[in-house]
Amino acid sequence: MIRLLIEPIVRAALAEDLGRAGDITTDAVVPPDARIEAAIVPRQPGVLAGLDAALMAFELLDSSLALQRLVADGARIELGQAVARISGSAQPVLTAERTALNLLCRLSGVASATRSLADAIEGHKAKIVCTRKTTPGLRILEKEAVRLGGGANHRFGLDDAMLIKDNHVAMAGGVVPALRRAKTAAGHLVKIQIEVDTLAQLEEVLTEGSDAVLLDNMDPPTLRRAVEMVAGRAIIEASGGVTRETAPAIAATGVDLISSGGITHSAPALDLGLDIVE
């Protein structure tokens, strides 16, 4: 990723934990002179995502730091396995561990919970794809998190493409005239998607005309007959109540994307620490 897009995040974090004083324990309890070489091992099974952002971390801290990575994102990593190397000035290593470790951490989950939705889906055409349901201030690095899980990316932001919500259409006064407004005010290379929770909704899509429809939270045979409906005129995207367990069946109907907020807004930190090598 991007250097120019991720370290100021990473500074951030780092300016957050610091504080005013800095790391006043390790100042006071390690030496300045001494000298250190660690590992970042995984305490579980995953998906490895984020090491770019954490070795950043240290290197912000101590430029003269050895980093040595020993597996790429996006690699699956086993209990144990080391997946990094850091050595030198063991201060700025204490310093930056638990800031590296939080990012590493938090999006590994995001890859892992991203693949596990993947895997369930295997052999349909469908992809998972996330939504807006980030964490503030990391959207960037949990989209590339969701990539390295084998996901694919909706819009980065609100100004990506145009996509119709429920209150859009209440507001607009149903799913003609928000269509309508949509489509003059969009310029030539902005898509237009808008969601949909009925096939009443979707017959009057179909007839006036969309880019890609959202269907919400419709069932196995309804989003099989959504797609009969659609037939290839739009993009097909399946949304609502999306597991491991729910998202074969939904593949299975021919929708083209599986969207989940949960592998971004719940997707559960993987764990990893830091190790002192012997």
Contents of the next structure:
Number of protein chains: 6
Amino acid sequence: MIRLLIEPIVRAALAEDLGRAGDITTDAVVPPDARIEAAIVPRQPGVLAGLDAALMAFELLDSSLALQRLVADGARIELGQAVARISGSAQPVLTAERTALNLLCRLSGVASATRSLADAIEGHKAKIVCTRKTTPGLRILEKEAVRLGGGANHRFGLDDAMLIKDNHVAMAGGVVPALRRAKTAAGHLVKIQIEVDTLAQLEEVLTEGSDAVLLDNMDPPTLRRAVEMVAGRAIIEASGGVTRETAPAIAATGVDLISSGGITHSAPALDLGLDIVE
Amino acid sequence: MIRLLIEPIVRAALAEDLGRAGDITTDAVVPPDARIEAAIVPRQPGVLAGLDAALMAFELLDSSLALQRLVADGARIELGQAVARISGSAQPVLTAERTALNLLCRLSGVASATRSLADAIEGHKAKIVCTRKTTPGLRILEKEAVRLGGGANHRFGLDDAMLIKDNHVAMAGGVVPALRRAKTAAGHLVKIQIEVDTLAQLEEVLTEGSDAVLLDNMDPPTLRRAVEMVAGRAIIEASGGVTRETAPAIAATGVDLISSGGITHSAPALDLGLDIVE
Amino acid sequence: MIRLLIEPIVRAALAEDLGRAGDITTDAVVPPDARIEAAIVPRQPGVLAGLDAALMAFELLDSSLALQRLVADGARIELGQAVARISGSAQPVLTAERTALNLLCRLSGVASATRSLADAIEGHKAKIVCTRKTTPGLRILEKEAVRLGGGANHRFGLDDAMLIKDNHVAMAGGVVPALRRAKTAAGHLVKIQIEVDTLAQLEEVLTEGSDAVLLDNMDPPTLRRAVEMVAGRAIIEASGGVTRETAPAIAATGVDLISSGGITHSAPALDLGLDIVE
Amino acid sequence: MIRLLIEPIVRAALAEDLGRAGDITTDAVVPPDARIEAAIVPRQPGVLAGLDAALMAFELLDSSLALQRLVADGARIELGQAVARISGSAQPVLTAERTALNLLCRLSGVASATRSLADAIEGHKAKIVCTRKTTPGLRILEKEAVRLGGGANHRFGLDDAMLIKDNHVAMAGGVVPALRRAKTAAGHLVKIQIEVDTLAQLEEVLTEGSDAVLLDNMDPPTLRRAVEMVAGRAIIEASGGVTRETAPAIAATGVDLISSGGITHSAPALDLGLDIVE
Amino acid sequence: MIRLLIEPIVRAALAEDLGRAGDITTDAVVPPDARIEAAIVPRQPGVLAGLDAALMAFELLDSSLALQRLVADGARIELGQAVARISGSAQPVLTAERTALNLLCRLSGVASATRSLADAIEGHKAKIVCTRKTTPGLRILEKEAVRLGGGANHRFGLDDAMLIKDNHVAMAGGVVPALRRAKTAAGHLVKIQIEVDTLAQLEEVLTEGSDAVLLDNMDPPTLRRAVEMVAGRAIIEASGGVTRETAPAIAATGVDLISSGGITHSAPALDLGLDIVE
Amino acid sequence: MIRLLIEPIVRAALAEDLGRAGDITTDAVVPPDARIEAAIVPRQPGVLAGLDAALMAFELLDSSLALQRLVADGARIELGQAVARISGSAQPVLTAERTALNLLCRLSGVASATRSLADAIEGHKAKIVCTRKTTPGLRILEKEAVRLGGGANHRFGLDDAMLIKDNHVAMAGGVVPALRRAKTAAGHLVKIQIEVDTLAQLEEVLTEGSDAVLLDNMDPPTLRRAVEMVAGRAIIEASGGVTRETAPAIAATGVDLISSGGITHSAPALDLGLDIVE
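Same protein, different condition: the form predicted alone was shown, now please give the form predicted together with a further copy of the same chain.
In what comes next, the whole complex appears, and the chain from above leads the way.
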């Protein structure tokens, strides 16, 4: 991703940790001329994401550090297999360590959770997609981590596509008036998706027409019926209660997309650490 | 917490979701003069945190919205029990919804995970403490969520206390030179804590003196022995492999603090939603 | 539009004019307790746009000023017909005057240029659309001015839809490989448009499929032929050499959209001034 | 101009176009390792301005791009004569293209409009000067473009000189009290100019004394009479209704400066494009 | 002064003191519902400046605090005479106290130092002026404090007038070429001042002409001779070694301005404190 | 100190001086291709501080300037002994001069004032410490200058330690309830200090226990008695009326720390200038 988009996030993360006075422990304890050779090493297997952002934390503190990528973002990584090496002045390496790892562990956690779900539905045409339930401030990095984990991205925000949710439908007085207003306002490069909760609603939507539909909390038999009704006239996304266990049955219904908020909002961090290399 | 400290985070979260053009769906579908009465409702039990930040998202979009807190941060909440009500113009309510919930669900997740761990060691003197393994950009909110969940806060950053980690010890050539350098540099209101991995190291530390020690990855028998060795001369924190299952045995050893990165970096979001109230 | 999106632009505009020391003329010459009743009055007819931004300049300098809208954005305005009244302390009114008018005159200029072009093709189904050739820093306001002038918006930026231009086609080795790569990468709510310069290229595009096509610099007979070829399978945008004179013939070919960079990058400012009201 | 002053403008312009996700078309369609050799080429003759800012857009996206200036800012340029070459990685070149051209075309438009007016009064002592009717956010760049087009700069903002306008005079109760208050408050390096609408007012001003006078909307005979009255005691600026057609007669009256808002607020963009070089 | 110009300074000052976690002492020790009635009271006599900025610190923390000005900026204040009262919630008052006082004491120190120097030359026509030797970040507030202390302002920065210093003269090859280049480049509202170190240089300057001269480090007899040479053709500023003791003799030479860096860069803070009122 | 922490301060200082248009004198008078060799030279003896920040001002304007440190921060410097050399393009050197010197002279002033006080108590165990009475916006640089002058740092802000002042004690209803609340709320790495005004209060504090005490405005005999009472159970800081004259007697009482607001809020700037080197 373009450095210009990531750098403000990494700078803010460093600033939050440095506070006013910087790393008072390292400044006191580690000699200014000490050198270090360190490696970032997974403590558990998973999928790597966020290495650019993590290494930028070191670089922003000291542009003379040597940074070496050993594994590409998106790769499956194994316990103990170093993903990057950092060498140079010891002080900035230790000062940036936590900021770098906080970014890397969270983003690799998102990629790993996505990968796990994507693997569960392998062989089906459906793709895992994310939602806007991302960590405030980290959306573009988490969206990228989803792609690196084998998922696809949904909207990036409120302004790049129309997604008519249940509350919008309620305020508009039904799916048909909601869709009509949306179409009138939408620019020619704006797609429209609408949430439907029942097959009756779906019927209305299909008559009116929509680029995509979001089938929320339907069980597999209902989803299957919906897929038949749509018959290729709209992209179909299924959401609600998606786990590694439930995903295969959902995928088997023939939907195009299975969305999960959990891959971003509840993915446990992937454990990676910084080791000094002898 | 002081509004001045939270507002930039909420503004940035809104900006990230609004993008350039704002909420094109709501602008198109919901009439500008439509009114809404909505409630924030838990979809699962837990501990509430982040309500100030969440409500600020609504207020920043439209200062004329009526915002009513029904439950205080830190309270245990039950499925279906509304925690706040928002009423007024429908457009800003729907536009702010996701930003508000992203903040609220994550922070309540942190509080709930902390509460769960704190409950597990009830009856022991030990307290659960957090680490610096927080979400980049959200540290002060997550630290508060830990307190609301019954935990205590560790350092807020690199500059408000000295924590000498294993890598610092390695670069300094041992715990004793590390501690001596730290004491020389530390201001009179700066406390010093040092990580020790063995009882032999602990012995050295106790001879040299330190405000607190961090015992990393020791099993309960070793921790118990360490507690005896320290004999009140330092605050004792145990870390490593802390879960609801392992925490009681660790607490039973008599340590003062049990730290967990997981309560911040891997807490699943607590599910809360926005419901339109009839 | 949401205040949160406009306010930073107006603050920056004020800051640019105030410099370090503020309005040294007004501070010296106008008594602090002087009151003023002023009106914003067009010096030429046109279409109003930017009144929110303009009035915000006054409000940000002094929130106690009384601001009264007399005409809504988007309305046609006549020479001498006041569009807003400002009353209160004279100093902030005179200090904000130029910033407010700079915003208002430019945005009304964009709306008026759009209206003029839109009027020229009235009766045809084609709509006037803008481009990304907007003033750096003012895009969202200029996009809104286009809508207020009767036009429609194209993409807001590089990230909300795919527009494959001639240079992309050249780098990809043709329209077909370009379209295939685009479709593989595009999220399910991302539309794709491609520029074609010849009917042969258009044929290829139609075979491969694309949400929209941009026919650049084609004369009306060629455009008409293109419309027949497309036969409703894609949205058709015509661009190049669009003026009040050429637009009707282009619209008569049956294209859906006629795009003009000139309505944003070369629209002369609409002349409005601030008059003291007796 | 000092890079520190321009860079924030260019960064903001890029950010506005990149949005959250960056250039999704280029990322999808153009291979990451593709190289490009491109040239910026005028599509019409004019005066070049803004090349520093335009090239900075490319450099900020990718500092490894080779940027070669072929023409200096301020030069007259001809259709088809390349003004700069950019070579290197194709993705950042295409991503920065529109931001770079938006800056370059607007600023060259300002320079060209100024040049056109300056040429019209060649042979007279009068100089063309700009006003504060500039594009919000771009003032320093537009002021420089005016100089590059052969014009001179008026005030940069409200704080670097005193310009007493008609509204100030009205609030102060006449030109004499206005001037007296201004002189009392002005620092010793602050010049004072005052707008006069009649020769009677001018008489009063000359008696009281002022560094400069602004004669607004006077016809050439009146201007000529004013020049005689001033007799070198103040710098004389004429404003109002200045066009290529009216300027020579105004200049012939012997005024020192002829100011035009139109050279900044209504200059059509000069058309330049980015061509791939074989 | 305009609030918009001061607020960023006060916000930054508060942020610097609050750090990440805010005022942990007050939050712990003072009950949230405690009320306070406090007064800002001088511990020594002097001239008040900065009360707007100081009170803004309280207001930004809690807009419900009641703030009452008892003395106007610029007034002479006596030991023990309250200058403002603050009442309301105790926590924000104690949290903002130091930030408010840091601003108030420094700015009152500047005003008091200026007043002291201005009093020393009372009866002479000369005025005390400040320089650009101000505290980084506080220039506009310190410039205002100088005015409040009875001084006048010099340039606010590098861009609002030309001051040709000795180093410029050296690089230009003498005062005459320096002045000629300056006049060619200066806009019609830009004044020019030049530093001269000898009467021979002054002679050259007077022949060439300059709005003002800066006579650096000349003794009173030389200054007197210079005043005679200038004979009203330029404003005369004397600088160098200006103290309460030397100023009267300098003023007696007939110079117009006596500049002092010390009134901003070395003014001791005026001691004011916050007292709880019974 | 970490560059990331200082750079925003230096950028803001430059921006404040450059204004909109930059250094119009240097741009006009000094040829763009002129080279300069300059030295920063003390005009009086003292202790150097702030050289990093000062040199950064030059570097930020022109990264091609050659910057050579001749003296290290913290060193005692003599009149006329160059502390740094700058060579390269003349324009940026002259443009950055004042910003660089404003930072350097202020910070060296703080270091020198600290050194003077520290020298006065040499031979005693007491150390000079600073307070939070620093210049808004410059705290971290002034805290560093204190260390460079031989002093030690107190808290950096409101959030890195608890300091219970007299007003807190008043609101809490006495030192004992204040201390108890503080201890309950304090994290395990947060130290607590409390201000006491009488020996009776000190007695209470010692019974309750506190990491440190602040003895405000006590005379040496009382301080001596307090030192005996404390008997090593708390760090002792004395404050109030500390000058070069009073400090030795205070130090002789056996206190650990002597705090002075004056070394930051009232230190006269140390005079250093920029000389062109032949």
